[in-house]
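Quick heads-up: it's one chain on its own, the form predicted on its own, in structure tokens.
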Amino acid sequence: MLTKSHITAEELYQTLRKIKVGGTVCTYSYKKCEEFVPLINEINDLKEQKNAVILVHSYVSPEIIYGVGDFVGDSYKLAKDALSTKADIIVFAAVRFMGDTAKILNPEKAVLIPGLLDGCTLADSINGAQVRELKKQFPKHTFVCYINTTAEVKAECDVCVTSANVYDIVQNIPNDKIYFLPDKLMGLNLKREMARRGVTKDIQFYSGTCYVHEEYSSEQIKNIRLEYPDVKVVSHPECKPEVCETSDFVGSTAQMLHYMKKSRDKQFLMLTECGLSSRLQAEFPNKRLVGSCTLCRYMKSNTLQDILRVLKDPTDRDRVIIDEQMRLRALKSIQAMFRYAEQN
């Protein structure tokens, strides 16, 4: 990453100009870097003063990741990265679940949300009184919820789990009940992947969907395939079953990026979010997109001006508030999923 206390346009500009998704969204000209470096100066030097740091998901525009981030990565890894840091204040530039977990770690922290569209279609499709009704229907199924969830839903779960580690969760329970929410999608892949694996458990899941992994279908990979034979199709589990049994990889942000890293093969499809594809060019120029990628208005709903703001003066809405007894539930999930990826 670039960020230190002050940079250039020239090292901003040479770090971004090979990015070119999203149309004119993630396209990076000098000028462009040129309006983009006070900011981030001003907002690297207020990090300092405050003892603050930056959290960024891999969904946010690249000006942010490369230039003001601290720690970059998927759900896990930043979860990871909330509990270890030192610092006074948090700025989670993602959505606000995210900020959600990173307050449920440090309470005694000011965690501060930057975006001005701060929600998700998918943690948003079920709240806490959901969950307990739910609860009151399954009364024997262990309730498993996805990272993406609030800190009321990850407060009335047993286990949370990211894209990364919930096959491996999901078949260590020891019981054979389970109730995955909110994804349906990923809910799915899940009894899929366990039926591969020859483990038996009876798998119920909510119907919450993430509209930009939902839009991918295996009629696009057919395509893709015919003009580019070589293609290397790499997916998200929050993609249709279809998607992910023609997929040549599925996994975690992170963990698509580690195989595209690994990969001797030069052309990929990427089906998530357009920011991974941003961080592939920019970190690996001799990689080749094909196809297109979708924009989560969310994540990209983050902005330096916004983070300087939060900075300098939060406003209430910007900040992360959880009850404190609401909070201490929440982290039982929490924990539990620590202790459970710990086991593989």
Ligand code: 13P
The other form holds:
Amino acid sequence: MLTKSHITAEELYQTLRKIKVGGTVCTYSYKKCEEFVPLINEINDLKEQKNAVILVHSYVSPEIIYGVGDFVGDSYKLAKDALSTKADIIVFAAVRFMGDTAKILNPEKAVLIPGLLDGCTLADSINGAQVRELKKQFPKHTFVCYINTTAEVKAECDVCVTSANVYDIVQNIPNDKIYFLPDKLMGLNLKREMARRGVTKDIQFYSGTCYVHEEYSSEQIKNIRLEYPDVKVVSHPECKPEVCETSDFVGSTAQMLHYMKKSRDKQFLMLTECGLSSRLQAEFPNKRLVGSCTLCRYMKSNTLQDILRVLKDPTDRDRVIIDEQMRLRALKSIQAMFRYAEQN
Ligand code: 13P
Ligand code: SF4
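Alt. form predicted in complex with the named molecule, vs. the form predicted on its own above:
Entire complex below, previous chain first.
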């Protein structure tokens, strides 16, 4: 993302001024860019001095993505980036469980979390003790956890998945009994997709939801299609099945971006967190985004000020610390994901 370590307010403004969908939080004036630039340049100097990299999820605010991000993407790509970096310090601007995954893969590196709000409605919906109880109830099932879970939950499960690979991995697991957790809506979409592919498996799932994606409805899609008959509707698998069924494409945030990039169409409705729409507007200004989008309070709790603070003087709370036994058990489920994902 970042092409050089020092940028000017004019350069930042030229990228961010194209962002319009999402209200005042997602719009940028030249003055706002002038305020960001000293912080951005100080962070980039510190990164060089400390051999640090900044990993940023696409939902995080654009001034972070385009100002200081070294790696930007969906949760699968960021896990792979965390595995490949040679830096001594990883600053993970996203949500805590993504930072946990980076630490599970890199026990020798310092992983720092600038986001002030720990958690995510999915990751908070289930803990390790609850998974242990479920395993007693479903002893023959393979336990598949979404990456949006804590290290403690990953340690109890067999295979981790992300929205980019959940369908292919579940199809390839050599067991016809699957317990998927924690996302109920993704579980319903998974059942539907397996039926569509002719794969017969007993799929049980938990009751968690993402508060951002569960808001969207097929009624909203209907109304947008009336107003913009040529619009392509693109949704994330954390949305309700009725939403996914009426969308033109369903995929992870990176797959949504790729779909838009490759498409010859001009108008899109992106049913996911606003940060992705911001990225798309900045990177593909000739395509038009219609409708609205919603903010994730956890992802948006990352700021340039806190990135600078954790790089300068991290507290215990900013550092990811995982018990070694738990890390090794959680690592197995993540390694199983990489093995299955690379089979395809
Ligand atoms: P992606 O893996 O598609 O980026 O999704 C992560 C997430 O938190 C979606 O809400
Ligand atoms: Fe969690 Fe939803 Fe936010 Fe993604 S968008 S981090 S699933 S609350």
